[in-house]
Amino acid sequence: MPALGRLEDLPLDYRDELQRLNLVPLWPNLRTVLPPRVPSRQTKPVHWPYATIRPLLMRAGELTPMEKAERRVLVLANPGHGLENMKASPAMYLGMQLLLPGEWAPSHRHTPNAVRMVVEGRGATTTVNGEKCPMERGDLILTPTGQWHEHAHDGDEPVVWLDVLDLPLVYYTETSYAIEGQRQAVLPGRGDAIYAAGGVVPTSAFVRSEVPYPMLRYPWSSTRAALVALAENQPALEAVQVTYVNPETGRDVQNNLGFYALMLRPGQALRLPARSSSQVFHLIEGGVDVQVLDSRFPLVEADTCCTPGYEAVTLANRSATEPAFVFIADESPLHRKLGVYEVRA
């Protein structure tokens, strides 16, 4: 492509005038706001190992109080968007968030959706526009844009999660707000227990619009019971993975981001192609090697990365003899409204 000019090839007194009118010229600009074939891209690849991260968050336990902290969490922040921006992508941002026994964490409702994955502990719930939803390991439990949400904790044993959020891009589009709340009643019902059979609904479901989140806790117990079946009658299938859905329209559980889980085979490395989304990987269980660019992260049980879009990916299950399974967090549903969506080989 021909060079542009320059800025600084304009007259002063040309780029006084500009500026004064608000005004910005476009062809010095340009080759960075369309780069030619791949985006420019601030993402870069990071690892987050869990065990240098838990003491620091146990210790936060210690040096703030629940009444001080309201959400006690410590940021992953992607280095590539400068830490004070809390962003691990353009759109997703991600905490570990702490809880111990005897807190809660009040009610409030926010603009951005988030979801929950618990990495450790069990006696927390979740409580969502007055369902109770349990808390244990591997769970994805949803507090989706508008939902009051609270947390408590009636167990012995420190609970952490991973919050995933839309956040950066509901900040970005000046939309971003929350309101305070008081404490839940518990109502009756849980989806995870209405929709706890796949391909049957209530009749009811079809008709009941007015619900837009009818499942809002997917136990890791069913996921991960559905990726071994999965394996098991598909044996040639190379990646194992399902998608998180809403149970009565088959699509994306919420509105921005996507999530999966999937299972490497005992010694398997499998290839993910570029696409246009940035991609967030959280081991649940086993071992798994991560390269992507010249970037290799060996993670271990609760380990994060984050990687950036546009470049393949390769997961490599380290165990010749166990299976691992990774949670996955993506901006595809984004990209897709967007009609920008990519994949490349």
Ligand code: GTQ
Contents of the next structure:
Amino acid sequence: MPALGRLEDLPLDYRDELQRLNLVPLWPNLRTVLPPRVPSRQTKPVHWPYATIRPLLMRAGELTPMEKAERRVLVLANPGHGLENMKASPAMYLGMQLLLPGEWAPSHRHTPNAVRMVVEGRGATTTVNGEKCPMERGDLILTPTGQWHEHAHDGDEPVVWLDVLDLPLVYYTETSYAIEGQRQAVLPGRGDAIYAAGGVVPTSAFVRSEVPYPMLRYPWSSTRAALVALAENQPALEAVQVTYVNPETGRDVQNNLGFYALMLRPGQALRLPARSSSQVFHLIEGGVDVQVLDSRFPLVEADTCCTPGYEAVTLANRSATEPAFVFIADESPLHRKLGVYEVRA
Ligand code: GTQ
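Can you switch from the form predicted alone and show the form predicted together with the named molecule instead?
Everything in the complex follows now, all chains and molecules, and the chain you saw is the first one.
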């Protein structure tokens, strides 16, 4: 690949005139925007131990009342992208949100898609378009684009969850905005009840639901049981993994980000091949070492880390006797739409 002309090679008056006319010569920048074979990535491997976040989040609970926060969140920001840009990766935003007993995070809806992965505490609920979703450790709650959502807490201990949003992408496309709302009326019925069994869907008078997000709560007890059953049924299966899907369509639950749960068998080390997407790993249960490039993150329960795309990642269960369970988020639905999704052996 030949070296190309540099900006400094051009006469100053020529450069000045281009600049005045809002013009840029491509060739000095061509290799930057189209690097050979592997994209340049700002996403650095980062580990956010929960033990370091938790006391600061509780302190935020003392320092900032809900009226002054609306959403009391510490953002897990990747320094590679600049902390102020609040990105874990190009398209993923991560935040740890705290709700104290009796508090209420008012109803709003916005264009970015969000999910919540419950980290600790009981008694909180998220109401999404009238569906009141209980929040238990490991549950995944969807608040897809445009859906009203508010968080309430009737329990007696702090509740913390991990927010995963496609906010950086939606913000980048200049389509990010929110609308404030009124407290929602709670409607009867819950998606996690009517889609409780795999392989069958409600079909009242032979009509299938066409709502875009029929299931909003994915209880951890069901997801965990599915992984354990998969592992038992397929003893030779290497990657004991499930994808969170829309039960009516079988497609990813949301438009841009993909969500998965993975079980590592006792003592198992699993190499995930390099794929175009960045990834986020959140440890639900057990102890797992995450290895990428020169980084090795010893995750304990409730820890979160992220890894850049185009790099293989190895996950190793530190226990020889117990399984480990990992929640994973990535940008592969977006990459597939863009036509750039890749797996490299
Ligand atoms: O709970 O609605 O972390 O609107 C960022 C933006 C959480 C939320 C975040 C939000 C929310």
